[in-house]
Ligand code: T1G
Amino acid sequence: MSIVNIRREGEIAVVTVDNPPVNAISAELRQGLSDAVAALDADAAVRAVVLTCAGRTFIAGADVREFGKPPIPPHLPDVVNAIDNAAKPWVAAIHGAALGGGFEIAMGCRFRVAVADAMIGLPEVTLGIIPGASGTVRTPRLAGVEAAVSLVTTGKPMKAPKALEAGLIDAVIEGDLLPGAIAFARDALTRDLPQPLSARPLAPMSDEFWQGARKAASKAGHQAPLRALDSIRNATEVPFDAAMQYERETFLDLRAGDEAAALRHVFFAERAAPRPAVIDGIDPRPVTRVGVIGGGTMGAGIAAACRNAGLPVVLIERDSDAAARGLANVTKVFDGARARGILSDEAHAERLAGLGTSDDYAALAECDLVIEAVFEEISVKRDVFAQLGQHCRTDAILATNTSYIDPRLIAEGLPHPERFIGLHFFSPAHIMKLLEIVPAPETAPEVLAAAFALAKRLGKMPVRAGICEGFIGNRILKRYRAEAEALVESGIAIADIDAAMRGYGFKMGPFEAQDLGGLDIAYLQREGARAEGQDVPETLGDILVRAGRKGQKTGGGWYDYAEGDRKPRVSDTVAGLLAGRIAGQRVMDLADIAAHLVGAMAAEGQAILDEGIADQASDIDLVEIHGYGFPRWKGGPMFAAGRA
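The structure of the preceding chain alone is requested, in the form predicted in complex with the ligand.
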C-alpha cells in the first residue's frame, strides 16, 4: 500500500492520500502525486480526478519536522504546477483542514469542494515563513489580492462557508464528501473549464492599499507577515514564473532563519506540554459541573472561562452582597464580549443562564470540580478548604488558584487529599492562555489528568509545575524584575530598559508593566515575608510604594502619568527617591540589555529545571510566551539562551 492510491469510479479517478496522522507532505507524498498526474493524464479512460484524503484531515501542510533539513525533490511548487497544468481537471475534496502546502495543492486543483466544518488556511507566517508553493502567487489569482493578503499575512484559517464566500473554494458539500465531490466533477465536465490559475492575469493595486496592508502586517512584530506581503505585491507586478521564484527565495531564506526556528520550536512545545508522560493512559476524572469560590477579578474570569466552554458554574461568595458583586463581575466580562461582537444576545443570555451564585457552600454538592480563587492569604484559603471538605462530594476535585502560597499548607488536614491540586490561572482568566497545573504529593493521577483535560476544554495551554515559591512563571518574573532593578542601580535609565524589552518584542517593558498592574501586590508580599522574620532586602520598588507611588492608579510609579493619560513620562521624583541607590549613569546597548535580562530568565529557568519544578525546557518557554508576553518568535527564554 502506497501513501497515494488511485482507483476508478467510471470516468472519474479518485486519488487518495493516506499518510497518518495529518497527511503531512513528505517526499514520498510529493512523488506519489507527481506520478499520479502523469499516469492519469496518460489514461484515456479518465476524464477528471478527485483528490481526497484518508483519516482525520485533508493534507495539513508540509512536514514541519523536515524544515531544518535540505529539501528533497520533487519540490512542492513543481507538484502543484503539474496538477494545475494537468490535462484532466482535478477536484480537491476537503475535510478536516487544508493548511499551508495542503491548501496550495488544493489551489493547484481546478476546483475545490469541502464539507461545512472543514478549515482552509495558509498558516505559514505563524511558523515564521511564507507559503512556499505558490500561496502568495495563486491565492490572489484565485480570490483577489485583498482576500489573499488577509489569508496569508494573518495566517488565520477559515471555515468552509466563509472560504466559499471569499472565493477560495467552489462549493460546500452537504452529506458525504466523496460522492458529492464525484458528482461535482461530473457536473463540471458538462461546462467549459476555467483556466489554470497560473494562466490567470492579476491587476496591480494602489500604493495606498499596500501602505495600509503593511501597517497591519507590521503589528505582528516579526518579519514573516511583511515578507509575505512583499511576495503578494511582487506577484501583482511580475509574470507568474518570476513571482514563483521570488516566493521560493523568500521562503527558503526565512526557513533557515532564527524566527522560523523559534516558531517551529513553539509549535512542537505546544503539542508536547498537554501530554506529560505521567498521565499517559490515565482516564481523567470526569468534570461536568464546576464551583468557583470568590467572585473577584480572578474568580469571575475563571467562571467566565468555564461558561465559555459550556460548563455549568456555581459561584460562591461569603454573603449575598458579595455574591451579587461576583455575578456583576462575570456579567461585565460577557457584556464586553457582546459589545465587541464576539457574543450574540442569545449566547450572552445562555452564558448567564448557566451561572448560579450563592453564599451557601451547600450549593456545591453536585460539583465535580471546585476552584478556589479568594484573597491570597493563607488563613482565608484554609477556611475555604475546611468548608469544601464538609460540603463537597469526597471525589470532587478541589483546586486552589494560589500564585505564591505553598499548596500543601492550604490543603493541610483536608479529607481525601488525593483530590486536591493547584490550578494557577492568569488574569484575565477568560483570556490568558496559560494554566500552570500544580499537583501536590498526594494528588491522584486521574485528578492530574482531569486538570489537563479541563485545560483542553477551556482552550488553555497547560504546563505542569512543581511546588516552589511562584511556581514557574512568577518565580522567573521575580528574577527578571530583580535583574532589571539591578541594572537601574548600576546606572542604566529605567526608560532604556523598557525600550530594550519592547525592542526585543515584549508589548511592555518590566517597569511599564508594573505601573500598569500596580507595584503594591509584590510589595505587600515582601512585607508579609518580612513580618514573618524573613530577610528580604529592600527593593527599589519598595521605596516607590512607601512614597505612595503604586503605579498608574496613583498617578505614578516608575514613571509619572498625566491625568487621564497612560503615556509614561520619565520622573524627576523617582530619580530623587532612588538617588541614594543609583551609582551614576551608564549607557548600555539596548540589545545587550535585552540579552542580559533574557539570560537572567533562562538562568532561573535552568534552576527550575534542575530542581524538577518543570519537566522540560520547552514548558518554561510556553509559560513565558502564554503568561508573560514573551515574544513567540523568539521561542521563549530557554530557546533564546540556547541560541545565543
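Could the form predicted on its own be given as well, to go with the form predicted in complex with the ligand?
What follows is just the one chain, with no partners and no other molecules.
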C-alpha cells in the first residue's frame, strides 16, 4: 500500500499520508505528494484537496535516515512549489506536530487548519541549518516578516492558537479534524481564493529592524540563526525565485558544515540516551512517591523537579527548624516561577500541596524512591543511609546524589543493596537537564531502569556513568581546571584563557565560572582527600582560598569584584599571590588556548572510555553539553577532537 493515498468526499479529495511513526518526509513520500498534485489537477470532479495524516501526527519533519546523505529527487522545494501552484486549492489539516519540512509543505497549501493542541514550527536552526524548502521565503509572505524572524531564527515551536493569532494558520478546528477541514474547504470554495504564497509581494523592513533582529539572533552563539535571518531579509528584497535559490544555497552550504554535523551528532545522541541497550526489555520498578533527604540548594531543587513532574514529595531534615528552611527553599523556587509567569497561582498552590516536610524518617514509609542530598561528607551520608535502611520499605529505591564520593562506601552495610543507585543531579536541579546515573555493582536491573524512567519523567538527559572519582563530568572538569591552571603557571593571562573559552562558545571561561560557583567547593573536596592521607598537590586555587578569596561571594577570587557588581576585573592581588608559581609571561593565540583545553577534556574522556566508566563517546559529549556548558554546536569534546 502506498504511503500517500487519495479518496473522495464528493468534490473534495482527501490525501492521506501514512508513513509511521511520524510521517517523516522520505523520498517515497515526496514522490507520492508530487504524483497526487498531478493526478488531482487532472481530475475535473475535484474542486479542492485536504491534506491529512494518519497516526499521531502531521508530517513532523525530515526523515532522519536521510540526514547527511545526498538529497534524492523529487526535492522538497519542488514538491512544495507543486502544491502551491496546484490548480485546485489544498488545505493542510494539522494534528500533532507540523515541523520543519512538514510545515513548509503546509505552507505550500493555500490554507492551513489545525486542532487546538497541534504545534507548528521551523526548528532547523537547532540542527545548524536553515529551512531549505521555502521556510525563510514563504513564512514572511504568510504571516509577515516579524513573525517569520521569530519562528525561523529561534527554532521554537508554536501551539495552534498562537499560530492562528500570528497568521500562520487560518483556523483552529473544534471537534474532529478531518470533517472540520473538509467543511472549511467547501466554505473556502464559496469565496475568492487567496493568491499562492509564491505570488504575494513583500515590503522591505527598516535597517533598524534588521539590526535589532541580528543582535537577538547572535545570542544563539552559532551561525545558523544569523544565516536564516539573512535569508529572510533577502526574501524581502528580491523576487520569489531568486529568494528560493538563495535559501537553498544557504541550506546546502550549512548542511555540509561542521556546526550542522555537530548538531546532528548531538540530536542522535539525545535520541538514544534515554533508551540504552542495558535496560532493553526490563520493566522499571514503579516510582509514584519520592522522599528527599536534605532541604538545601540541591535537595530543594530535586524536590521541585519531582513536584514539577507531578510526583508527591516528602522532604526530610534533621530538625523542625531545618525542615522549615527546606520548605522555604522549595517555595522560593515556585515563587520565582510564578513571578516569571511560568506557574499560575493554582499551579503554585498545587506544587506546594504535594510537598510534605518532616524531621522523622518514618515519614518515608510510603516512598518508592528516596534521594539523599546532604552535605558531601561520607560520614554524614552514611548516617543517612543507616536511617533509611531502618525506616524505608525493603523494595524502596535508595539513591545518593554524591558528586565525588564512591557510592559503594556510602551504601556499605545497607540491607538489600540491590535497591541502591547513584543519581547525580546538577544544580539548580529543577533547571539543569543532566542526570548522571551511577549503578553500584549490586544494583538490580529494574532499579537501573527505574532511574532512566525517572529521568524521562523529570525531563532530564540521563547518562550512565561508572564509579570513579567525579564520575564522568566532574572528572573531566577537574582535568579542565588543572590544564587551565597549568597554562596560567606557564605565563598565560587568566583573562586570556577565559576569553578563549568564551570565544569557543562557552558562556564563561573556567576561572569566571569558578568565581561564580565558589572556589571553596573544590578546595574543601581536595582538603578532605588530604585529610584521608591522599597526596593531593597544592593548586593555584588553594592559594587563593587560603588568602580568603573564594570568588564573587567574597568580593574576589581569580578576579576582583566591586560591591554589587559581578563584572570581573584583573587582580593585582592575585598576580602577587601567584607570582611564585608563574614562569614569567607569554602570549598564546586564543584559538590555540581553546584547542588545548578542549583537547585535554577529550583526552580525559578517552581515558574514561578506556576504563569503561562511560559506555560511548557520545555519552561524554552529552554530559559536557548538558552539565557543563559545552557549546552544543561544537558537538562535545569527543566529537570536536574527532573533527580536529
